[in-house]
Amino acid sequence: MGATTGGGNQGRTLDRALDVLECLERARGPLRLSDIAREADLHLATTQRTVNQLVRRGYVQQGNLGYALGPVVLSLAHGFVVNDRLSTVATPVLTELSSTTRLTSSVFVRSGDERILIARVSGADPLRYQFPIGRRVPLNVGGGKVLLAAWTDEEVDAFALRFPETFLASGRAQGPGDLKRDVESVRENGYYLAESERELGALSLSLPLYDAEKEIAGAINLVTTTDVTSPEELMTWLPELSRGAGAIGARI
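As in the form predicted in complex with another copy of the chain, what structure would this chain adopt when taken alone?
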């Protein structure tokens, strides 16, 4: 089903085209025209016109197994990373941070009910993830919680209710109450330590990033695995991470 806006039918054409793109983004392989139509809940004819248009512009490419995203989306991403203030400022800081801690560090920002990884530098023994930049990850597990800490109670409540019961990678269930408690702890301590929440065996220490106007702009974290680093050991890097967060925040 598409993410088309419920309130009023304005901007239908563009919304549908973006739905098509994002449905191809989620796809694990090439999609047939009819697959896209079903997935994005569009008429076949509409899908065809939209997809062909996207093909003409290079945003979608057609193989003999179906349609997939095209190379032009890479160009847009390039335009983002070379321009975006947070991206360009964060990268050198992460590089230094990963160099001193020998851990993987990353920066992500909120996007709707998700967060998007916009920068990452691998540590000494890199994690197994492949090209994570741009990946969408949930907002309600792991380091995502530090992004919620800047919201009002009402916003957090509304968000928490949208995710009634989430199962973490550790197997533990996380209800709205648990989420609110974690957000509270972030507000008190200024950081969040996550253990096997999004990924089993993953361990991460996350801090919010604030810009010059004290507005939340994203989050930074160090991530490792439980088999090489203990939570206590990871916590010793908190001052270093905090310094990195400050350095980034001061320049955006």
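These numbers come from a predicted model, not from an experiment. Here the rigid core means the biggest group of C-alpha atoms that line up within 1.5 Å when the two forms are laid on top of each other. Residue numbers count along the first chain shown, from 1. What changes on going to the form predicted on its own:
A movement of the C-alpha atom of residue 70 falling short of 2 angstroms is seen between the two forms when the two forms are aligned on their rigid core.
Next, give the form predicted on its own, keeping in mind that what was shown is the form predicted in complex with another copy of the chain.
We keep it simple here and write out only the one chain, dropping partners and molecules.
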């Protein structure tokens, strides 16, 4: 009984530490201890103990404005980039794709109800905004819908209930019915063209990435802006994007 209890306590301790790290990762700046406790739904004393341990290990650092992720997290990210097969294989393919199209290309993977950018090569025409490696984005906007399309209808329905209404960057409200229609469009056409969904003026063309077993491994896209490229012009690069997706899929 004691061993079981100890294992449960260790599991809860790990969960709390991960909750704190995820809270700081999603923040746009340093957080006070009370902010972390509220966001992570932890007691203040528990938060203090957890943060102190993470500070000692270098995962969190304390400054004048509060707590933020520490330098050890950056080394973990580097380890992922070096060892992850998909990001390693994708980079040279994205380099060639961006050289040919002059557009920014990227690969992202699913993490729960979100997608995470794991590889990107900038095009000749720089974007107005920077979308850094590791950034999380909900699946219900932009290219995330190609990942949703691989889910079952029941899973998509459950997801839609968790996100009953989303206001896109264009100001348009996207309800469950709109989301399901976009997912069905991906299933029918094999791609998704998004305009002003995540960022105003952003234009992206996304395709799913499949591994050798035909399991979805992520998604690849071309990203530009409407003041540089029209939707019709972006669609002319669909064959090139498809070849890139195939080249990556054949190697993972």
